[in-house]
Each structure stands twice: as structure tokens, then as C-alpha cells.
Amino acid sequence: MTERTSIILDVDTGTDDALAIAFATRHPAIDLIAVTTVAGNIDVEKATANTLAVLDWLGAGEIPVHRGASRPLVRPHRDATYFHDEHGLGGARLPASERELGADRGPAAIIRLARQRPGEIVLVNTGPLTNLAIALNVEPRLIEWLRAVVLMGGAFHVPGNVTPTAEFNIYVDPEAAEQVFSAPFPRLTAIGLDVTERVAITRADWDAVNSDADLPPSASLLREVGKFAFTRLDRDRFALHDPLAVAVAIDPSLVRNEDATVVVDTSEAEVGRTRVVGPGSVQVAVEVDADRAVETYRRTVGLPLPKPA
């Protein structure tokens, strides 16, 4: 049997976070031990409610959810409802969960679980890095306890998606990102727009899930959360930003990295810009096997094959 990787997901559950959760709950090599939430795509209350609802939809209601930071370290919260819709799930109206949250808050839960299982857990961040920065400030030994950190964030050699130079997760809390990128993690991998924009499901995938009524919940979730992007915004593709970060956590061969020192701009002129300033210990993804990544996602969640064009 394949050895399973214990993962904590730190999310701001909008649409692609929901798809990442589906991937994490279905992949046989992943043991999803907890999910923590943070303000990002939407406020933390909605992100937490969405996370619970998505897990329940997927039949994974046993996985604990811990509410995390409600705002960035020093800035007001800026959301992305322009892409994820007002409630964050792209037009989906999943049944609300009735279960209780985990007793401790997001940063505390990350510290507790890492301390209990040193060297075992991979933390995958798919939202702003606020929870991780808080946890590092409270417990610097977290650097030693975590097996690895994989984060979705940054635009290193490509334009940003919220400003010409900044990717959304870094833009929302650049001070937190600056702390994380400067921390001496033995394994920190940044999955930024350089690679995530190349990995996408298409309108053909969208048409396929809408023409097949007999799908597992992990696949039918796309039919729910893709409404805003594929209908209201009339997109032809949906980048798998967050699912790619989860996939790389268990299969690093999906990407090629450069060893980098990363500086995050916190000045208003280019806030959230991620600059590679030389060689260093951060693994920045610069190339991706896009076809294999998409196929891995499709196969894992049970998407039907799209019809040939």
C-alpha cells in the first residue's frame, strides 16, 4: 500500500480551494488530518462555513475544521468576490453544515498537530499566509516540526492577477508572506502563477460534468462551484491554482523548481510583489507537467472525460 502523507490544509475556501479539498479527500496517498481557515477570497466566517459545507458534501465530515485569522496581520482585509461570487463558492448553494468547529483556532491547531507529530505533517497553504505567520511568531519550533510547507502564492517571473506584479494570496497579506519566505524552513515550495495558470480544466470539462448526472460528489462539486466562472463570467478555462499545490505536496515531480531567495514587497507602490533576488532555500516552481497535473486531478476526483473538440 502506498504510504500516505499527512496534510493540514490552510484555506480561504473559495472555488479552487473547494476543488483542492475534493482532491485532498479523494487521493489515496493523502491523509487529510485537519483544515484551517483564513480570511482571503472571502471573510473568515464565510470561508469557514464553506469549508464545513464542502467537507460534508464530500462525505468527509469527520475531518476537523479550525477557524483562523479574520484579517491580515496589519492591513484591512481585501477579498476576491469579483471572481468567487459573493458567498465564495462560485454560485454553489451547498447545504449548511451543522457540526461544531475544532476547539482551538487555526494557528494553534497547526502548532498542536505539528508538535504531536514532528516530521510527519505537510502544511499546504492555499490562501493568504496569515495563520502560518501567526503560528511561527507563537512557536518558532514549528519550522523544525513540519515535514514541509507547500504554498499557493506568488508571481515570480510572470505578471500578477490582482495588480501587474502581485498574486492575490500574497497581495492580501504581504507582511505574513514576508515572514514565511524569510523563515528557515528546510522544505518550503512556492507554487505560483508561473505554473498554476498553465494547469486548467476547460469548458469541455464543464460541459461534461453538466451532461452526466451520475457523478461522485467530488466531481459534481465542479458543477456547483463553476457556475460563476463558466456562466456569469463566461470563462473558457478554470485554473487549478490550489489543487496543483496539493498535488505537488504528494508528487513534487509535477514541477521543476529553482532554489531562490524571495523578497516580498510591502510598500504600496508594488505591494505583494514576489521577487527572486538570488539563490536560496525556497523552492520556486518555474515549470510544470501541465497535462499530467490535469489528468491527475480529473482521475482523482472522478471527472468524466471531456468530449473531443
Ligand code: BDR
Second form
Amino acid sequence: MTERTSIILDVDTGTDDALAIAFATRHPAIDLIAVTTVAGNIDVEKATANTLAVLDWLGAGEIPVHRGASRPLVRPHRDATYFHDEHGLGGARLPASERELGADRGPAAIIRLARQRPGEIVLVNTGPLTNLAIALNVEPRLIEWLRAVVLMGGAFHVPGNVTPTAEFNIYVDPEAAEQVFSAPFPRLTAIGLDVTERVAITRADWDAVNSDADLPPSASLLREVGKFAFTRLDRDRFALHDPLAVAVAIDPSLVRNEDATVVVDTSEAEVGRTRVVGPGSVQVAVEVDADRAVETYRRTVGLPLPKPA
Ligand code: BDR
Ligand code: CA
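Moving from the form predicted on its own, what structure would you give for the form predicted in complex with beta-D-ribofuranose (BDR)?
In what comes next, the whole complex appears, and the chain from above leads the way.
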């Protein structure tokens, strides 16, 4: 049996966060030990309720969920309901979960687990970086205790998706991002739009899940969370931003990185912009094996093969 990597997922569920959770629960090399939530795509109450509902849907109701920060460090919260819909799950109506939340809050849970298992845990952030910034402020030894951090965020050499220069997760809490990028993590990888925009589920995948009634929950989840994007917004593709970050956490060879020092703009003119200002210790993903990443996703969650065009 492959040695499994212990992962904490920090999410703002969120459509592609839901797909990332599905991937993490199904991948044989991942031991998903906890999920923490944060205000991002949607407020933290909905993000937490969505996370619980998704885990229940996946038959993974034993994984502890810890509610995290309800707003960015210094700014009002700006959500992304324009893409994820008003409930945050892209039109999915999953049964609400009845189960209890983990006793400690997101940042406290990250600190506790990392302290208990130094050098073992990979933290994967797929929402704004508020929880990690708070945790780091309280416990700087997280830098030694976490085995690695892989975050979905940034638009380094490509345009942003909220403003011409900013990617959503960084835009929502740029002060938190600035603190995380300037902390001396020995292994911190940023999976930004430079690579995530190239890794997408297509309309052919959407058609395939809709014409197959007999799918495992990890695959039928796409039928639920893809509704808003593929029907109401009439998109032809659905980028796997957050699943790619989880995939890289266990298979770094999916991307090629540059060693970077990253600066985050916090002034209003270009708020949330992520700039590489020279070499440094942050690994910024600049190239991706997109076919292999999509294939890994399909195979792991059990998506049916799309019909050839
Ligand atoms: C990121 O923003 C969110 O809307 C997605 O869930 C993803 O984490 C992409 O910019
Ligand atoms: Ca997200």
C-alpha cells in the first residue's frame, strides 16, 4: 500500500472546493485528517454547511470540520456568488448535514494537529489565506511543524479573474496573503491561475456525467455543482483550480515551479496582485501537465470518459 500523505484542507466551499474535497477523499495516497473553513466564495456559515454536506454526500462524514475565520484580516468580506451561486455550491442542493462541528476553530485546529504531528502534515489552502495568517501569528512554529503548504492563489504571469491583475483568493484577503508569502516556509507552493486555468473539466465531461445514472457520489457531485456554470452561465469549461492544488500536494511533478519572492499588492489601485520580484523560497507554479492533471482527476473521482468530439 502506498504511504499516505496526511492533509488538512482549508476551504471556502465553493464549487471547485467541493470537487477538491471529493478528490482528497477518494485518492488512495491521501489521508484527509481535517477540513477547516473560511469566508471566501461565500460567508463562512454557508462554506461550513456546504463542506459538511459535501463530506456527507461523499460518505466521509467522519472527517472533522472546523469553522474558521468569518472575515478577512482587515477588509470587509467580498464573496463570489456571481460564479458559485447564492448558496455557494453552483446550484447543488445537497441534503443538509446534521453533524457537529469540530470543537476548536479553524486556526486552532491547524495549530493543534501540526503540533501533534510535526513534519507530517501538508496544509492545502483553497480559499483566502485568513486562517493560515491567524494561525501563523499565534504560532510561528507552524513554519517548522507543517511538512509543506500548497495554496491555490495568485495570478503571477497571467491576468487575474476578479480584476485585471488579481486572483480571487488573494484579492479577498491580500493582507493575509502578504503575511503567508513573506513567512519563511521551507516548502510553500503557489498554484495560481497561470496553471489552474489550463486544467479544466469540459462540456463533454458535463454531458457524460449527465447521461450516466450510475456514478459514485464523488463523480455525481459534478452533476450537482456544475449546474450554475454549465447551464445558467453557459460556460464550456470549468477550471479545476482547487483540485489541482490537492493533486500537486501528492504529486509535485504535475507542475514546474520557479523559485520566487512574492509580493502582494495591498494598495487599492492593484489590490490582490501577486508579483514575483526575484528569486526566493516560494515555489510558484508556471507550467502544468494539464492532460495528466485532468486525467488524474477523472480517474480518482470516477468520472465517465467523455465522448470524443
Ligand atoms: C479560486 O477562487 C474561488 O472562487 C475558487 O474556489 C478558487 O479557489 C479561483 O480564483
Ligand atoms: Ca476555493
